[in-house]
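In the form predicted on its own, a lone chain appears below as structure tokens.
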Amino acid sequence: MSTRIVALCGSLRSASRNQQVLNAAIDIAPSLDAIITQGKFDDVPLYNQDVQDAGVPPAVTTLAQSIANADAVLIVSPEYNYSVPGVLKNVIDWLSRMSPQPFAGKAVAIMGTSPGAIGTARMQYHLRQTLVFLDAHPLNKPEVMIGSYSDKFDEGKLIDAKALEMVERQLVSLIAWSKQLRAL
């Protein structure tokens, strides 16, 4: 049976660097016998807790179930101001108040890129963080943070081997880390 992973792209915008990443790893991993499908959240609002008493919304409702029933969760962010972009805080923010927790007991991947030197390094180690509360399993290694993006990426795709490699390396790690969780 394929490995269900349920990816989250901490950046909206169509064009995305990192959506490209995603959508790389989404390329991939068939031949690792996974599958990739791509939680949305660009319709969840921002949190209030007078919206959860009104009733939590359906867009968030989805979101935790896909991610309930998944094996493994990746999640692919830029780095904004040296942290998490705040739709996926505010995503991570209403699944937060879920019960059952989605992510209690799940095996999560980080990557992500951005322009400068040292990749999406400071979000990752800031999203970790969140994720231990969470009571997730996030992947210690190997990281995914793909520096220096303008000359790796063509015509919407990720074209750097070494890049492309680091993926791949890092969804084959997130599904044995998976299956050790899920034998336990």
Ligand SMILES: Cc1cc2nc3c(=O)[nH]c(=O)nc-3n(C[C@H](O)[C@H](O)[C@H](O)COP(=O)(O)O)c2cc1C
Contents of the next structure:
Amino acid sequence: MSTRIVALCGSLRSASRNQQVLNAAIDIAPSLDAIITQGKFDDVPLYNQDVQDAGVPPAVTTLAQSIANADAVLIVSPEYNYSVPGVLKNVIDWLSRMSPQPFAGKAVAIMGTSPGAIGTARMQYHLRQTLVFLDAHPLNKPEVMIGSYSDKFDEGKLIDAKALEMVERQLVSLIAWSKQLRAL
Ligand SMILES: Cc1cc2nc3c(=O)[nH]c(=O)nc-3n(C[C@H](O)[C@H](O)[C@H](O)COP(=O)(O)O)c2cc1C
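Next up, the form predicted together with the ligand, please; the one we just looked at was the form predicted on its own.
Below, the chain from earlier opens the complete complex, with every other chain and molecule after it.
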């Protein structure tokens, strides 16, 4: 059976380079016997316990269910102010309130791209810290940090051969990691 991966993108903008990296991963996945479905969260409100107490928004419960049903999660995100973008942290904060915890025991891979040299490294290590509380199992390697992105995209697509190879290699490792975890 194909490996089912739910993906989250930490940028909501239409011309997002990170979304374009995710699009490349979505295109590569079938050749690896995997299917990536993107989890949307642009309509998730800001976390507020009063809102939670009044009823968890359907967008959150739907996303939690799709993560719970998936074999693995892929997070592709920019770095904002040396850390995780607020929109992504907000949806993770919502998901962290769900019981059973959808991320628990789940294989998670992280990718990111930025115009600067270190390709979202600081965001990725902050995100790994958050994944500890969620009891997720982030993939260690290979890391996908696509820096200096200005010449790596063309007409809305990731075209850099080395970056595309890294995306594919990480997906291969994520699929293997999720199988290892599910066999435990
Ligand atoms: C609020 C904000 C904060 C940012 N902070 C960083 C940062 O800390 N490090 C970095 O490399 N780029 C930073 N950038 C630049 C982003 O990497 C760049 O805008 C990138 O294209 C955003 O990702 P996207 O194309 O997927 O939307 C920041 C951009 C914004 C809007």
